[in-house]
Amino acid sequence: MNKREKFVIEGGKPLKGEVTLCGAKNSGFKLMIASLYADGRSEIRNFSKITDTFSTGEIIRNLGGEVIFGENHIVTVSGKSLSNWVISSGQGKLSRAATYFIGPFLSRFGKAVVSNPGGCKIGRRPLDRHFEGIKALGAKIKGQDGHYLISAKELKGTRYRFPKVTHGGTDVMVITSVLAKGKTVLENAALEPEIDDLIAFLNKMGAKIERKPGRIITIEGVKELKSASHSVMPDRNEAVTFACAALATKGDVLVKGADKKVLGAFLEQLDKVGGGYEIDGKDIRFYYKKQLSPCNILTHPYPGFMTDWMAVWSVLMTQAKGESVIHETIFENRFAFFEQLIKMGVKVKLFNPRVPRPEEVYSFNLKDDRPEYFHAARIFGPATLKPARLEIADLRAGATLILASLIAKGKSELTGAELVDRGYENLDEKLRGLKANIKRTE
């Protein structure tokens, strides 16, 4: 990105008002990509307006496919007219969507040439997850500074375990194995809903997929794949963001769109800590009750606390009354976000707990773990934040930043607006009407 952006915030006061959740960013991309097996257009409904949507847009346009982006939310997508089967390095950095192209790739051409994927600095994105089971489906696999060459002249159903939960690796195999002959199940699936989002958008395109007890999915292949009319799930990190940020800054918020299915692990811990909160349907009002007390948090696999949670969460921590602590699970470099917050007057301690069966409890690659890195952050509250002039690293430190800039009083200015760009959709807009003191300049 060549613009740099900074947010001005001017922090202190409470968020009030109501907010209306966008669609799941982890959700809206990867149906676009699904499309692709289709001829006719598919019609994908309350896509989220957020860089992750439009760079998958930009890719499959340069592949030769047909995305229109309309009014209302609605986004229709075709893969009549791909003609490319190649993701550039170029392309792959814009997103870490690389690999989901290849269902669709081999479906129509045979083959594939996927790039190393892009996103948010936070860990290394584990491919072998990815590609171990499309080897298991037929295909063959050529790797080469960075760049893989996927072939099958036919994919069969298969059996395949992963060695961990893994939502991604989930995704892949999910999109890929839909036109394969015969059945496929996959055992030690990942539960996200965000799956059961693609499943249900993939089904109406005429898939045969199940899911069954003890994370198993099945996929009975079919010959063809039709377009389809879907309406995305709402996001419930988006919704995550602005129930910690109501309760860290003493506000009221109502969020419409939250649903309490989906964010159980998340109310929960809230009970915990004392956290006001009611739900009416599908919204769910949060509101500051009274001091928060501390907790301790293990991120894992849903149905358990998301990862992507861990950083607001933290931030929401500084304001209770103790000693909490957050053991991250998921990614083995996922705590950079604290240098910025400790400038703020955060007082947190990084550490590595003892872990009797680490292969067991983390899900990265152990290999990929390095000594520097700390897998929990021991956080003492209350602190009182002071304003700061800080840069963003990645999508969710950003959130945390701004969420942080919102408590201290006073101003502060965050340099990389663009970046949060990538998941939340006119976040400072949505912070305005909730009485926020936030600009965006360049």
Ligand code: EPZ
The other form holds:
Amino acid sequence: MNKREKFVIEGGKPLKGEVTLCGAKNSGFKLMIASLYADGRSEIRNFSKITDTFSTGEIIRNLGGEVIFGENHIVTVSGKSLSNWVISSGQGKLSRAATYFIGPFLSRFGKAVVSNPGGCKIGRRPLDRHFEGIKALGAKIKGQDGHYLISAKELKGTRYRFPKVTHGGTDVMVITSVLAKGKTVLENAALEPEIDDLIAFLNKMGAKIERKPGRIITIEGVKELKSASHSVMPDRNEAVTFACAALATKGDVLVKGADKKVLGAFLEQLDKVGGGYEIDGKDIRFYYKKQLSPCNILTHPYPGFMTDWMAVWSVLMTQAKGESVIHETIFENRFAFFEQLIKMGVKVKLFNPRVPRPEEVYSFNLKDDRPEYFHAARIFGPATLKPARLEIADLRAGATLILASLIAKGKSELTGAELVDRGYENLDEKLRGLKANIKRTE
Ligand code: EPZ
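Return the form predicted in complex with the named molecule of this protein as a structure block, the form predicted alone having already been given.
Let us now look at the entire complex, which starts with that chain.
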């Protein structure tokens, strides 16, 4: 277990300067897994030095695969020496990525054993849409005490429609069908840009994957895949985190690598609330222009307002003058971070809005909802945030509490700094580069 570390933050100062985004957390490790199809060494550049990357490397090595982390954010991966097809639940959080391994395992061994990682803090996160899709490709799946044995001599292309949009499920069906015999057509597929990063990499390996209008993806099965090299796209969640930090501290930050093409829904909200931004080629400058106005948002699969942006956006809205509503529709239980913000003086009321057709509005399976879960928050601003001593519960909440501590005048202490490393490379170092007074201690 990592040693417990904490952030000590002296808040109340505007962030100023420039920061460069790292490779997308929700793309990098998936490319490492896709590389396992090839015997040659694939080269993945601009990966983020975060826990998800390193634990994926760990898992691949334990399976006999080759992973070499080189200098300047380059990792090479080869599946040639893979000798194991079991991802046990012992692999911790990262076994969430277990279904991504099924394709390479079936192509090499004709079988795979994965555990169902079970839920996490934001919801049950079942994998039914993954397994239904893999079965549709002709695999046999037998489940026993939390483990699934998947077997298939050969996968056959199929037409599969996702019952509800799923980012991970789309990733997994794309990865698993690349060597299937014949053509696979995915319907109601997710549109997240990290999926396009995966598609681009697989196509460089020799796959034949194409996005068609109307959430369709076609995959023509090929005989084999060869190693390739690819640079991971910048992390759009990190871009939004720094943008909200710049605006919430009344600062001015140039975010290098912030690509307007994948941040449309966020920039649209900034226009509504009066947040300043200036697009400068492949970078965006975010700056405080005037008192922020409130707004109402509903999170939605891409190209909508992303659920991962919701927590830092909530902190920003505590500084807006008036009432803002946030309606989270992707995960069933993603508001736990509010209890910590309330200790800092945030005024928020959690509630459940009346939704005529919840089956259509919510991405989670309704049977996973619970009466004690809230799906909307009404935030009253502007609130004066007080410094506090708090526990970081999970990765996204960590960035949220750091942001709140940067606003609150005075000294805050946040334990659980190591959790933030799961999704952000050197966040405190980058913030110091923006003149924030943040220290990391054991
Ligand atoms: C991915 O999670 C991301 N994770 C998430 O980041 C991100 O918030 C989410 O997509 C939305 O973009 C990675 O890419 C590693 P979904 P994922 O399948 O694939 C339910 C992070 O780790 N569902 O689109 O799990 C699911 O529980 C996260 O940083 C089923 O019920 O998202 C959720 O409520 C935070 N059955 C909803 O659908 C399934 O088989 C959307 O999930 C699959 C999903």
